[in-house]
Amino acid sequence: MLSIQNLHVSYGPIKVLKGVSLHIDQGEIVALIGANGAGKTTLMSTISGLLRPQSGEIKFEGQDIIKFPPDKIVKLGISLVPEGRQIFAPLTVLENLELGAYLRSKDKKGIKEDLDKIFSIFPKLKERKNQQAGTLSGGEQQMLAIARAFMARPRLLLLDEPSLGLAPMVLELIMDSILELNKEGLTILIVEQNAIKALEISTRGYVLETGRIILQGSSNELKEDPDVIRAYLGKDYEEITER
């Protein structure tokens, strides 16, 4: 579904992505893990058309999208849930969701169907649909950010740090909802610092370090890799796996 080859992206003289290559097949959840500053958000922004690469190739369903503007990329079927949620705080939950469907605003029946689907996955949003989005809890705002992206009816969903700042119980709800969206047919690329959770829900993963992919494989393989455990999963995880 998505193929990236030898992608180079810079901010002025600073090279952030240095020859990144990866692929995502239809129906997968693929995890991209790495430390702060590795280039994860830069990659997501480049796929979404928010940044222009210096060189490389991005193909979505066989079509070269590297020069497409963000709105055209959304129309093709790629939606981004940005880091930090970036909801429209003064608007209601329902208004945020309707804005997510802005590019398909004439499809009244489809929008109604998708709202019903979202409210079944995120019942809290249905309860608060007339509430100002800025008054929601952090977890509810993350649910809204994911739901708003879903309203564009994407085939590929890009999730940038969905666990950021969430309590453990809320994090479990968010991860369960991601799995539910995948069952609905969404292909998902998830960028996460919480490598344990990302690898638990994904089928494959990539490790990005200082702008380069240094490891890739099935999520189970990465969870057992000593370098991944040491650098990204932590001592507690290592002790659990040794028991």
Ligand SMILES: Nc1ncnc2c1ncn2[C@@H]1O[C@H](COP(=O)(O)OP(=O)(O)OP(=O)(O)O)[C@@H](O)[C@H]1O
Given for the second form:
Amino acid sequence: MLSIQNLHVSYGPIKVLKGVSLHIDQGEIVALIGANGAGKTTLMSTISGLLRPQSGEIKFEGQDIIKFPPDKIVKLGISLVPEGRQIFAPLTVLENLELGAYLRSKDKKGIKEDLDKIFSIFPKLKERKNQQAGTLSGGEQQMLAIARAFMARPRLLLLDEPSLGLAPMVLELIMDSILELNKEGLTILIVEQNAIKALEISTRGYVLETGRIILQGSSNELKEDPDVIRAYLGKDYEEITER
Amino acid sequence: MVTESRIEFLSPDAWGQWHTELLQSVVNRVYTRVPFYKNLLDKEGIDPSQITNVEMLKLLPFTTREDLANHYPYDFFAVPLRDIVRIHTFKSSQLSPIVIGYTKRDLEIRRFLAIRAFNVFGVRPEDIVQICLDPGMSMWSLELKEAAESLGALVIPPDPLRAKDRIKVMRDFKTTVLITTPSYGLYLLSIAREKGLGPRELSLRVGIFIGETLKDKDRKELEKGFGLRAFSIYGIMEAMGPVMAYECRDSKRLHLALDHVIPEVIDPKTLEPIFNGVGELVITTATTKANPLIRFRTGDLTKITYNVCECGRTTWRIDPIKGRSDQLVNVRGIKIDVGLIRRLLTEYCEGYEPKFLFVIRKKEFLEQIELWIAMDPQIFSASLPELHLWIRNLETKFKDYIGISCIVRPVEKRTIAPFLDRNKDIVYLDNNEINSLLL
Ligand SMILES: Nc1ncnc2c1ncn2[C@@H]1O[C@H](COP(=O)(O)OP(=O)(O)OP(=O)(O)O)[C@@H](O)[C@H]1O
Ligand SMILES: [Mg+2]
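Could you give the coordinates for the form predicted in complex with this ligand, as opposed to the form predicted alone above?
Following is the full complex, with the preceding chain placed first.
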């Protein structure tokens, strides 16, 4: 569905992604894990068209989207839930959700259906649909951010650190709802520092280390991998003691 | 979505993407973790991001068995020692042995590859698997045994029994799967025939042949004589283990584990890639954690076929091995380094290298090795009893050094001169030829 080859992205002179290649098949949940500053958010932003790569190839269903502006990429069916949520605090929950569907605002019937679907996956949001989004708890705000991305009817959902700052109970809820969305047919790329959580819900994963992918495989095998455990613990390779 | 069982059927396009990803991550891994490769790439001015696809493999340096030995003990490890659960040591022609480590996952992958092949061969939990391999192939036995056991089969691992007794066990325990080398298989068959045992008396269904090339004639003979279906497998212990490639039911070419290795064929002289012809098989491990190898030169000569097999698998296939591109000789599945024999002799003769011929003799289907040494006053001028002792000691040393027994024969220089003049220090001879030479 999405295939990326040899992606190079820099901020000025600083090279952040140094030739990244990865792919996501229809129906998969793929996890991208790595320590702070590895380049995970950079990769997500680049796929969404928010950043221009120096070179490389990003193909979505065979089409090269590397030069497309962000709104065109949303229209194609790729939706980003950015790090830190970025919901519209003064608007109500419902208004936020409708905003998520702005690209298809004429499709009243479809929007209604999707709202029903969302409210069944996130009953909390239904209860609070007329509440101001800024007054939601952290977990609820994260649910809203995911739900709002869903309202664009994406086929590929990019989730950047959905677990950030959430209590374990809420985290469980969010992860369950991500699985639920995947069952609805949504393909998902999830970026997480909380590697173990991401690997629990995903089918495959990639490990990013300072802008380079150093490992990939099925999530089950990655969960047990010492390199992943080290990345998860945020330890540098050098710090590891010998036997 | 690609599951482990479907991966061998991936479309060619998808393989391109997989291999690019796998190759890049292994190169990134060795560049940041393996001093040997980091130094080599830096010296050649290669940045890992130049490896944009599999064709760019050609930029990367080769790894040889000598490199592995010369960087004993730790230079090739890509993980800390505490991630390693097994270490395997190999003889080498260099001063140090070769050491290969495996993480838990590395061993699981090797076992998975064996089980995947066993499944294709129709090996089932109800099967009784008898492994008959030389002690020199003990690592092969061990890994195949583990794979068959985790499949749930009953396994009879190799033991020091005589062939006669092995056949008895095979009959009485109703062995259904035999794992052995082609030559030992033929030897067992001859013993079975002597005892009047054939397909009727034996329960064999599947024969898995390793270590040597299974020739068509021998395959027919084994299948008919034992009443089994023969399959051959190919592997090297340095990378991926005993089942890097296996025969499916539809082809006599062997399917490579394309999900775990990136194979190439090169001209062993010019080192240039060959895309449609016979050359040396070169392997880059894609998933190995402890000792990832970049462009490892196997020394085995073969050809890669890229098209889709009748069975539907899209994994590339290799022809049965056609020989070796280096000085390693395959005897009963054991690789023997002629350089190592030379070193042994020079050591034994205290610095002087005698003229010798390494003779591989076919006897009762099994290859036996002999070392013919030209007697000259430089190495020997003492009495006959002393000569005998000298020979026995050399035979003992040989077994210890090379790992396989050998008969040492003192010969006259003129007996072996015709071979040495033609630059041959290894010859295959049958009994008649040997008798006429030694007369
Ligand atoms: N706008 C920017 N200007 C300059 N450097 C930046 C910019 N954004 C990110 N970087 C740098 O790029 C590198 C990768 O950042 P990125 O946000 O992609 O990392 P990340 O993997 O998402 O990390 P985290 O887990 O902390 O979110 C970091 O070193 C960061 O400082
Ligand atoms: Mg980030």
